[in-house]
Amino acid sequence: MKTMRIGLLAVLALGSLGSQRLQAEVSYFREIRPIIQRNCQGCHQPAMKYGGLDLTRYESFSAGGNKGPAYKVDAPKESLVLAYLKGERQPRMPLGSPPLADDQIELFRSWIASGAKDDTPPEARESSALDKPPVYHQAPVITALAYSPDGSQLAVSGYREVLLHRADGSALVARLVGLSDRIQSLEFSNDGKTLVAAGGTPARFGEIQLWDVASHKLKHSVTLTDETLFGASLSPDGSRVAVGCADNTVRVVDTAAGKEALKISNHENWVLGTVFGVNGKRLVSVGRDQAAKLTDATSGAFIENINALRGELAAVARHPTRDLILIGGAERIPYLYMMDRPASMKIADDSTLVRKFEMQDGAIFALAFSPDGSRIAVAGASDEVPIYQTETGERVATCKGHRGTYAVVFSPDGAHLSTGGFDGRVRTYEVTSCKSERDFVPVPLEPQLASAR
């Protein structure tokens, strides 16, 4: 009996020892590779690779860069990367961040010590590349549109990269390869000379990029908040970038830093749109909770609400010389706001309305003022991209053929009026008649499809 006693003991003890083996077999895939993702990619990437260490891949992490390989597998105490997250070498990672938690540093410690081991599936493997462009089958849905100040070339968002073409279409300039699985809004600098692209990966992490648009490198990789970014925008004099985030709050970046300046947590749901008024001194956000907020963009203090609410808000722009808003989501009609509101008048109604426009046969995702401000186009889920004189609201032209739009933009003369959308093309329409001008897959597609389309 006592032998069995005996017996029974240890096998409870293996199995104890067993479960604390299991409980420290952490995953590279799913635990490692999130936090690398959002906290050290910025910098470690093919397009930057400070220190010549790139950890978008496991075999790049694992080989280390100019101070030699990362860690050495079943040895923590010996790895250089624990060693630079504690802070025993300096500098400490992730640079100009706050430290990581100690759990997190402890998930290093743990996947090191059971052998460092890559789980990585193969099909996420394949995508994961970044030292080149990727290969595409079919076109993919374009998010975001942006003309360069001097109409010279067209930004165009693709998957996992931004392209460059000439305005006209006919020829591809570059392939801006980064981070983001998605890129969400594209703006150019007034000066052109930098381009901001802003987006992310899906339940992992966004991210702003900023390009030097001459040499076509990237001069910063801002990572933020666990999830997609959305509705990007410059100050007038380029310094800041401001970005809607689906945790309720608004990022503003320090552009020449590449560092977070300001976080404003006064919406209650996702902000989806963003834009900065006249003078850089204040900000208009948009989002789920269906407030058009105007904040103080210094201090991130709300100021109000400019709208009265009605529909999820999923799209906002500013006039180019005025401090009048244009705002529209899911109730499907345009409103023309401002921005100021005079002492005499009510908070929290309608008085600062300008304009309503009329109902779009589906909800708005996108909205764009032409240069002058004399003309809005409004995009969206409907068929069409109506064009509107904005002191009337009339209707002035109606441009086809999209299945739905969501990216529009004026050129910047105002003669032209680009969209893109769901079926992954770029049309280019004559504004003032809204003929077709140009319409073509912006994205180099497989020989064989290509030839078939």
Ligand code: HEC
The other form holds:
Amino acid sequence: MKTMRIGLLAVLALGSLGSQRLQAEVSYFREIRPIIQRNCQGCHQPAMKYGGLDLTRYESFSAGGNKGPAYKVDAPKESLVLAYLKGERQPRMPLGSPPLADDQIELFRSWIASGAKDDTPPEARESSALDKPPVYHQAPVITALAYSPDGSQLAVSGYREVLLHRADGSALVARLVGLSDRIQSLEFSNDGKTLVAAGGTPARFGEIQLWDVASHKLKHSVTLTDETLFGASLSPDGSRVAVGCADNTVRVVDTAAGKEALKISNHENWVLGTVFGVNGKRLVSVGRDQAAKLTDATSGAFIENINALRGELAAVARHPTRDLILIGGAERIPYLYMMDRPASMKIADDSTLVRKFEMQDGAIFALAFSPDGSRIAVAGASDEVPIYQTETGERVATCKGHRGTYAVVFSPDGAHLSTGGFDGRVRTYEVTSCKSERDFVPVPLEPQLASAR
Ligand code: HEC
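What would you give as the form predicted together with the ligand, now that the form predicted alone is on the page?
Time for the whole complex; same chain goes first.
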């Protein structure tokens, strides 16, 4: 922003000669594309082409949408995209969000006036093609996993896509290609109809994708903030998604409308995890400020800190049927807290702590409750993923294989535990023994070309 404003001032100061020269310097790749990624691509991408317009690539931007080319190099003022950005044509773009700043619209005008050139580097050209699934030469780190409620499918995070597998590992069912380079969290709605994928492209935009599970079609892509989103969670009735943001906020998005409904600013650092209470009226969020904060999920009003501060928190999970909250992070110890403080207890003591589990060998990245709440699984930088009894804190099994685990989930019948992590493999274990049942690479790997230049 700052450099841009200085640029405009320089244009004024240098007069017409200078402005000609500086106008030519607006870069599609460095200046226009980031604005489009943050504000437009949610509704203008191959998986969702409103107005018939795909803004993810230069070529499709030039080609335009239903109404024809998006801009006219020889008559910049008549460009459709400028008319939509300025509100001369309705509905004003970006639809449903505040208009772009005047200096951002000026960048579009100036870029078009100077010939609307494409300066996308060749290596970025291939990676910006969203109409085809990505090609892999090695398995990407797995950051998120989710079982469908009927247990038949397992969703796995890939690079710029979600891979839907049969849960028994027998087939890849679908590849859900979206805008976000990274998917940080995955969750199916309780009715199994919607898959929520949240993530983003670092230093560009955060995104919540809502996929229709039956048709594999994207229902909504909601872009939020300038950074990847973390720890998304659905309300029990599926009407809202909460997500942690790098601007220290929690955002709550209405799933039917695909729109932000609430912005909560209680945290003092990045928010990495969220979970709703059993009745969906309250929300717990955790983050780098070490706090687990309880918030009214309707008003966004802060209620209280659940925990005593002991280190950055990366993960939160709720007991399936009770308002018990499991948290963990840099301190390597999983803590189980009551979400509600009985009236007799004082604020700011640690009397709502139910149980402290064993210290892990490394930072905690992910936590899970078994579907009946009787067990918990703890995953992170340690080589082990231990399973504990919730009631006693006793370790009952230890699953091994990964070196660094970012995702851990129990199957809906409680019989299996699946993990994913640094080595890009999905592992499934029998829960009582941690005996390995399956171990596979979820992405199709291209054979390395022997004659590669
Ligand atoms: C929330 C969804 C949404 C977002 C975000 C959005 N658009 Fe649109 N856009 C639409 C819809 C819907 C239409 C079709 C409007 C109509 O024809 O009535 C449209 C139409 C357009 C058109 C006309 C296409 C044609 O040929 O008919 C342009 C140009 C456009 N948008 C540009 C943008 C730009 C640039 C941004 C970002 C600054 C943006 N849009 C963000 C939903 C969106």
